[in-house]
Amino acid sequence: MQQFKAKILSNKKIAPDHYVLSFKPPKAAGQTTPGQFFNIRVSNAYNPLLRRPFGAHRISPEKIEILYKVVGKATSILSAKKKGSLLDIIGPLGNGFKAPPDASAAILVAGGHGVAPLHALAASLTAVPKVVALIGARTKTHVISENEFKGLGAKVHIATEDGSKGHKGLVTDLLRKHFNRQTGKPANRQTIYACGPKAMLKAVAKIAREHCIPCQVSLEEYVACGTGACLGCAVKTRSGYKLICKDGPVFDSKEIIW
């Protein structure tokens, strides 16, 4: 973790509400893992005051991007920025996603923009044999990052709220039929990672343990020091309550009281 000032290279919408920003990190930010975040100061005034947490999108040596929503002052501040200008931002913060290496298969579950780490880390599964990326959004144009995924080499299945794009209804039902098909089949070897609300990742959560499915959640959460200072991010679990900043923001979803 390191505090740094980092030139914005582009920031694009991409689709309603949502944009993809991108920034040159220091070397030591180029190590950043899928899961991980930043905690960006989106201006200089006192209000907003707080930094903004944004996960890891895409990761390379050369650039970091977040891809975020507009949903209130400090990210429409954040939309307005140029290329060229300056941010103030600490990190990578927290505990990312971890692959177990001997996956035969990673089931991405992915609720409106939790598809964030999930690209990234879709792009640092490359010794796994098969992935699957199950994409939930409210319409069709809140689908997000379905070619990214398919450039990568994963198998995308989306579903809308409205039916416009794919399967009517949520992404979980995805998740049951995805398990459905492989009655009678053995299900070793495979991983769940998840993104999204909170109420999709109880859900989640349930099926993964109904299929003996190892699962890893992302929470999310309004972070405010990103560091563990302010005790604002805890989560209650099976070992006692945990911060979401600094032990998360990924956990085993066995871990987790729902």
Given for the second form:
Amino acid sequence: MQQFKAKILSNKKIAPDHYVLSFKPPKAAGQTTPGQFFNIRVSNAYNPLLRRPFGAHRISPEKIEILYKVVGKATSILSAKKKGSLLDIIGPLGNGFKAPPDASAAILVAGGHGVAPLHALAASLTAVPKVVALIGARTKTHVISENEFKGLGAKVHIATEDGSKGHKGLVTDLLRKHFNRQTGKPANRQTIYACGPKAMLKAVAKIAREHCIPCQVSLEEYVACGTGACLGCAVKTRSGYKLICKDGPVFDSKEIIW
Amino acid sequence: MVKRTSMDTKLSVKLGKLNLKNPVILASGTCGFGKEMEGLIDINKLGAIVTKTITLDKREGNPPPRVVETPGGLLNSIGLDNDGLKNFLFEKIPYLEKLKMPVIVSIAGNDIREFKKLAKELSAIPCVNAIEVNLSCPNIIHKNAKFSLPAQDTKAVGKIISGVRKMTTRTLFAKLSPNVTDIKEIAKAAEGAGADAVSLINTYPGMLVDIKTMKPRLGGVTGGLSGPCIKPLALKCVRDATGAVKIPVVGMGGIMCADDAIEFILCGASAIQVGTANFVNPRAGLEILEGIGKYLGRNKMKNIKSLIGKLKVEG
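I've shown you the form predicted alone. Could you give me the structure of the form predicted together with its partner chain?
Complete assembly follows, chain above in first position.
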């Protein structure tokens, strides 16, 4: 973890509200693992005051990509940044996904821009024989990273709320279907990895519990310092409050009190 | 031989028995127990740090969301989440005792007995150079108290500070709330009870509402407001307090840069604390330190003491 200034290599709109921004991390910042995040200061003015956390979407020694949705002032300012301008970044922060070495299958469940860290994860799962990516979005234009997941060899299923692409309904319907098809078959050595809105993660955790599949979820909460100093990003777990920034953002779904 | 006088003593200040090499202190709750700043800055360059407030027993803290932003400000409701005294002694002290600058430990109790016990136990630890008595956390509920904060009641301030004073010879700071009718009276009560310095301000109580869900934005419903938006309010409190007491005043509230810090010093603060700025820019403390040095140089001032309280008020 380090505070550094990085030049923006690119900042492109990829969907109606979504952008991908890339920067070059300094060597001293250390290796970034899928699920870790960067706390970025988007403006030197005091509105927005705090940094904003962004999960790594694509990781290489030369380039880190973040994928973000424009939801408010900070992300709107970020979306207007030009290639070549400098960003004040702290990272990489937090604990990422843990991939068991002998996994037989990984099921990735993404809601909206929840695809962001799951893409980085998929890229790291080269030793896992089967990777399934279930992507949920509002409409077909909001489906992100479908081809990127396919390019990584993942089997992709889409759900849209309006039915404009794939299954009409929720991404959790796809997850249920996936396991219902497996009825009777051994479900061992599979892991679910999920990122998206809290209600979706809660539903994913429930399905995982029903099928006795280990499940890791990447949680979101307002983050102030990002380094464990302020205790602001607390999440209730079975062993008391844990911090999204230091203990997470990835947690075992069984640990979370939803 | 290099003349060492100027830089070594130029910025040094004395608070009670505590000699600080410079007046920049990291505020309680914003730098953890020092270790959390590791890798980001060399905290040994700063004047001192104030730890996260510790309590006798572990406190779970308030339900999330615990932080939310407002233009120019941060509203928090952490609720003194900490692992208690015993954990502090075993888990935090080993790191703190390696630091090369003074450590000020912030304490809070549910009653006078807890404040006294904390002060007594901490006074046995060599690396605890000073104690800051947190009389003003807006995010905990004091049962059976007439006022919601001890810092709102001159009697409670007097009782707690004199109780703690009996238990320790270490430098004692009383951390005060801005949410009072007359800060001068509260500061005087702390001074009269034996505090070596008063530090102010703690956060302003406040709240925010999410109109979509019609719920408060904080899990704890109300919280404490910090950040640049409270600076003018904080400056007024600091100026009032410095006019009322003879002991040093440690000023804070929305200090983001050296210029902000200098405003507080001009209003009479002998030292300043940097809080919310640590989240925005962990290097803020070091940058403030450098900026104060430069300001003294530009204004041909020999040392920081010639700046303290030098506010020019006409007429």
